[in-house]
Each structure stands twice: as structure tokens, then as C-alpha cells.
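This document starts with one chain, in the form predicted on its own, laid out as C-alpha cells.
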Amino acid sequence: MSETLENTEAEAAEQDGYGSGAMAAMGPEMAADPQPVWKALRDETPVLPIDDLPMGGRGVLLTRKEDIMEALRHPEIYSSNMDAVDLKNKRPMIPLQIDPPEHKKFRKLLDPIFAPRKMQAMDDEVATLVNRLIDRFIDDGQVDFAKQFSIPFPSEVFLTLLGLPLEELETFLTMKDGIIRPDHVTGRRYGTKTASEYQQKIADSVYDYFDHVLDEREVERRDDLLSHFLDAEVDGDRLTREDILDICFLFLIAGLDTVTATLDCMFAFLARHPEHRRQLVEDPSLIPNAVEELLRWETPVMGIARVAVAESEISGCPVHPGDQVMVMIGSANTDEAEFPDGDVVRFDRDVNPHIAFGGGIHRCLGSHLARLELRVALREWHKRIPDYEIEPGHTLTYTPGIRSIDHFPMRFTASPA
């Protein structure tokens, strides 16, 4: 899910700086129920010029899938190599912020490592992690789903991939949160000196951490992701140490929060819609389709950004070099022109061309891993906890940009042992 993270994090952090109009509406209330906003934008202003972005400059907001795919399929006009967000990374994150022709080289090296067959081979390991987490609260009848499941789970999967001990979980969460939400950690607004200094310190520590682990793998290879990076070679091309560090930086910030947010959105939907939940309990074979349909309907990462590098236009709207092009993938996934019954959640939808993982050449490198995590989580959870609800009286609060839920109290009834 790495395609979609870095730009939406800034949007989430800066929402109240967008002023009036559509962008100002994209706060927590909209994040809780975005579909009506998407429809209104598609109907009224599908291509919306924004003259004064908070970080300066001009932008264009796209909400129709046809226009969005035009931007995503033409990196020579709408580039991903941008500094829309300052995450204190030393170099562009690979492969997300690399455009052609260099992008092709990196995908040829990395795609085989994240191929569906290799990700599927992790099914048993991932299932063990899911059940290990459930074991900790199964007897309680209640859980904070975010803190006790959706936050630790993807980080534990990532640690397993890297061949690192699960005891490193707190280190990973500290690094992730220190880069993505330094304002939460320091108690100050994003962009203040305190938060920025803390973010820089954490970002530097990420490079140091992985540099140290790579030193160990250089001496002794293991059957893990870092060793595969060190040995990857296609047509004589290999990854340099800096390349691997830039990939690790991206995966730390992009592969953890997005899966967490997706789990939050999926389980919140299922908690509110018992008829859909019963379908999965009674027929687990529906789970792969359900994952795709909930990715489409919920679309945890609402939008991503590109920067125009050439003069162009989209549906008659001029786009100038330097303009930010903000593509609302959540809107594309409910566009009536693509999905005639897009306002209906159907787990029997066989053809589902959603773009929750982005589109074009920068489509998410880790999508097969993310799908595996989601399928296994839904399968193992519903085996053991078929009946659950949001704590009565509690209203879930979604973060803008990436629709995660910081506090998700849930009551449940477990299956008999």
C-alpha cells in the first residue's frame, strides 16, 4: 500500500489550513462518511481548481475515475517525484518517488520479491500472528481493536518479513509514529519546531537502524526481506545500500499505517452491518471478494497527489507546471460511471476494478502483502469472534487523509473453544 501514504499524511495534518470549500470539508466528520462528499463533488465540480494551497502554489482536485486515471497513467506529465510532504527522508523514497525510466529498473528488481506466490507462502506465519494477538484478549469479551489488534498486527508482519524479533515492536511503532505523526508524540501541531526536530531525529534513527541490520545481513544472509534485497539482481542491476535504506524507509511509514487503517475501516463496517458479517462467518470463501469490496467502498487512503511537470489540461481545466494534482481515489472507487451500483456493498462482486492501491506504474508495490494480511485477519478473526459490535454509546473518530481510528472499543462474543 506504499503508493498512497506520503501525500495523504500531509493532507491529514494540514486540513484546517485549506480554508473554505471542498478541501476544508475533508476533516474528521467527512473521513467518517466520505461517500456523500465524493458524490457531491463528482456531480457539481469533478475538476476543482484550488488557487491557494497551504504550502503555497495552485492545485487541481479530481474526483472522476476517468480523470484520475489520466493523471495516474502519465507520469511524464504528472510526476510522483515530488516533495509534497517533508518526512525528513534523505533521498526520494523507492520506488514511490521515482519516475521512469529509473522506476522500471527498481520494479524489475522488487516485483519478484513481492510476487503473489511469495506473499501467499506466508499465510501460516501471518495466521499465527493474528491468533497470537487474539489470544491476549479472547477471554475478556471486549477489546480496543486499534490498540490491541490493528496497530500491532502489520508491524509484527513486517518484523517477521525482515527476520527481526517481535520484541522490536515498540521500536518500530516509535519510529513510525515519530515520522508520520510527530505532533501527536510531542503534543504540538505538525510543522512546529518541536515536532519537526523530533521527526528529524526519528528519521535519522530509521536510517541508522536499518544500516546496522544490513551490516549484520552482509555477514550472514537469512531467509528474509533484507537478505533478498541484498541479493536481488536483474540484467546486471543490483540495489545499492542507499537504495535499500530508501526502500526500508518507505515501507516503514507506508506499509504499516495503511494496513492498520484498512483493518479499522473494514471492521467498523462489519460491526455496523451484521448482515454482511454473517455472510463471512457462514461462507468464508467470500473473504477474498469481501476484501476487494471493502477496499473499494471504504478506501482507507482517500487521496494521493502528483505534481505537473508540463503544460496540460484535464477535462478542459488547465494544469500548469508546478501545480499539484490531487486525485481522490476514494471518489474514483464509487464513481457511478465505473460502478453503476457503486453505492451498494456486494461481496459477490466478481469484477471490481477499484484503485485503492493506486494506479498506473506507481501502483502499490506491497499490494499483494496487504491483501494477504487482510484476508488472513478476516478469516482467523471470524473463526474465533463471529459476533461483535462497537461499544454502545461510543462514536468512532476517523483521522482525515488516512482513515484510521485511534480508539476503537469493541464488545464481542467468542466462538466456543
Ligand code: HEM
Second form
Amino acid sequence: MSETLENTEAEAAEQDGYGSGAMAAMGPEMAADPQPVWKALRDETPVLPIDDLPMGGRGVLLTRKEDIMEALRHPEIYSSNMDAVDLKNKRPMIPLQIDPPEHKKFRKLLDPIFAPRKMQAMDDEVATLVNRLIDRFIDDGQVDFAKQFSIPFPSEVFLTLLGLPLEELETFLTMKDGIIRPDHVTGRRYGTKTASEYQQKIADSVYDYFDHVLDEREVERRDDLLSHFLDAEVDGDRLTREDILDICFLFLIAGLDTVTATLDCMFAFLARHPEHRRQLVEDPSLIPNAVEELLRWETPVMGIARVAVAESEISGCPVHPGDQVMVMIGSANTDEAEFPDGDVVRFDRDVNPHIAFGGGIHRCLGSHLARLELRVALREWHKRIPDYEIEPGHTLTYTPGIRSIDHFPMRFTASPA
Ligand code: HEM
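Please move on to the form predicted in complex with this ligand, as the form predicted on its own is already shown.
Next comes the full complex, and the chain you just saw is listed first.
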């Protein structure tokens, strides 16, 4: 293994206790600058067996796009069921933790709701949310980008979709943070008793929260997603109350932090690369391409999890039932076998088969919503704030796994009103 990776592992393990060996390489240091670590792994151990996962058991870490696609295209061998990810949910989250053939039934129902044209129709509404947030700090010349923009924005979009008042923002944030990062909230390492108990308490409260809102919608339907779920049918079957709760649980963890992290990664990149930023200010028609290219380069969701449910092998490495399979999509997106100039960020890249939204049957259901949010945020922001930088002297800290930045002080010069 390369020196770069060994150093990163040692430092991350010491600072954060993320376990030993290769898993330590997935700590905060690596999250700040992942591309060199991906390259070292691809060059030297593209299929890396790990005997001592921090959560126990064995695993294998994949970094080449070809191997990754092999795993994602075979859910009958590499499952995303409840053994792959445990977020203290009572039942499988729908549709992520459902295997085929049942998975298809749920996507058939959910895909049309998040279809590109439906999402596009929300452009004005989403732009209003963006501008309302910017209004609050535009006169200050400085902002904590995370606290004042990237964290509240996706939650507000989701509250709007669900037909819930924006005043529910704090409740939403408490629920998603409690499940995704109980370690941050409790100050105890992920997986410790205190963090796990807190995570369990919050997970239980999520079911109660949505159950209560659904009771209200049973009495009086509205023009919102939850009312839609109550009446939706697939092949003549209605969704049960438990189905709807299991969908809502997943939405809360899949649809908020991901967009926050993507905005953090994109704006950190643009703050550090004024020449790229200027391209977007001068020619906003580049924004859709820039969104794809920054999703590729930054890949905010660095990896996704599978568990083997059958004997198999990947590029000669045996995989046994129960093994964790860690699929590093960030590495696939910079794999030189797929992207010969993959280490160059180019907003004029016209063919961009990145897998930042995953691949195979579980490819992101919300990708069109996410793209809308990202494009509108970049468009409205750069109209009003074309010039910005990270607060001089401040080093951004990225969270591992999903690369968000909790504290992101920024200085800016606004356009004349
Ligand atoms: C830029 C933002 C986003 C990124 C980078 C992202 C990334 C991903 C990835 C990598 C997966 C695959 C997970 C796996 O295979 O294990 C996924 C699945 C999923 N995402 Fe997203 N996501 C984003 C936004 C959203 C939004 C806004 C929603 C809201 C509806 C959403 C809902 C889902 C759902 C429901 C799945 C599971 C799909 C299935 O199992 O069939 N995501 N996402």
C-alpha cells in the first residue's frame, strides 16, 4: 500500500478512533481530499479484503469502476438489505433495503412522483426558498454557508414537498442528525452505547412523527406527497401505513444530508477555484454541466454498502455470505479507465457517466430533485453573490462518509442590488 494511504490511515485512526487498517482511511482527513487515496487504492489494491471491520466481521473494499458496477448490477449476490446498513430502523427502509423482485413494485410507484418534468415544475418555488435564505445574510458580507444555507435549504424543499410548515425545520434537522450522526450530537463515537441509544430514540420518534401527520392526512387530504401516498396503488395494491412510514424514514436520511453535502463540496471547490466560478457567473448556461462535473469530482456520498448473500468472487477475490462489500463510488468517478482526464475538472465535459447517484436498481430515486435543487441554488446564488472565499485562515473539516462541512465561514462581495 502506498505511503499516502498508510499516513492517512494512521492519522485518521489516531484522531478519530475510526478503527484500524483501511477503514481508518475513510476518516475526516481523507474526506477532505479523497482523490489521491482513491488513486493509491486503485493502483495497488483495487479489491481490498479487510478482516477487522470496526463494526465487526469481514469486508472487501472496491475502488475500480468495473468491479463496482459488477457489485451494483447483481443485487441477488450483493444486497442492500438491513444487514448492509443499520440506522436503528424497525423494518427495511423502502425501497433501499428491499431486494428484487419486490423492489420494482415500489420504484414503479415512486419513480413517476420524482420524474424530471415534475421536478422542473418546482423551479420557481425552489428559487424562492433560495432567495429567502440569501436575503437573511446578503447585507452582512459574510455567512456560515452550512448553518445559514446548505443545511436549511434541502430540508425546506422537503417540508414543502411533504406539505409541512417551514416551522418544522428544527424538528426535521434533529431527526436527521440524530439518525445519521448521533456521534456529533452526543459527542460520543459512532456505535458507542450512548450514541446508539440516542440514535434509537430518534429513529423511534421518526415513525411517531410521520404516523401523526398521516393520521391528519387520513382525515383531510391535501395536495402533497403524504396525501398522494395514502391513495397510491401499484398493480391494484395500496401502500400500507407501515410501507409509507418506511418510505418516509428513508426520505429523511436520503434526501437532506446528501444535498447539503453536495452544496458544501461544490461551494468549497468554487470558493477555491475562482476561474471555475467566473465561468458560471459569466455563462450560467454552464450550470447543468458544472453540477454533473462537480458531482463526479467531489462525489459527496463517497461510498455505499452492500452485504454478500451468496458465495462469489470479485476480480479473483473470494466473497462469502455475510461479508460487507464497500463500494467506493467516489473512486469509480475518477477511475482513469473510464475518465482518461478524470483528474481535471472541466465544465465543458459533454460525456460524463459518473455514478455519484449510485448505479443498478437502487440508483438514486431523488436524482432529478437533487439536480433541480443544485442547479437552482448555483444559479440564484451566483446572480447575487458572484465573488466569495473561505474565511482566510480557516480550514474546512469534512465529515467522513457523506462529505458535509459543519462549519463553513465564507466572506463575499454581493452584486449591486
Ligand atoms: C446530491 C444529492 C444526492 C446524492 C449524491 C444521492 C446519492 C444516492 C446514492 C449514491 C444512492 C444509492 C444508494 C445505494 O445504492 O446504496 C441513492 C439512493 C437513493 N436516494 Fe439519493 N442522493 C441524493 C439526493 C436524494 C434526494 C433529494 C432524495 C429524495 C427523494 C433521494 C432519495 C433516494 C432514495 C429513495 C434512494 C434509494 C433508491 C432505491 O433503493 O431504489 N436522494 N442516492
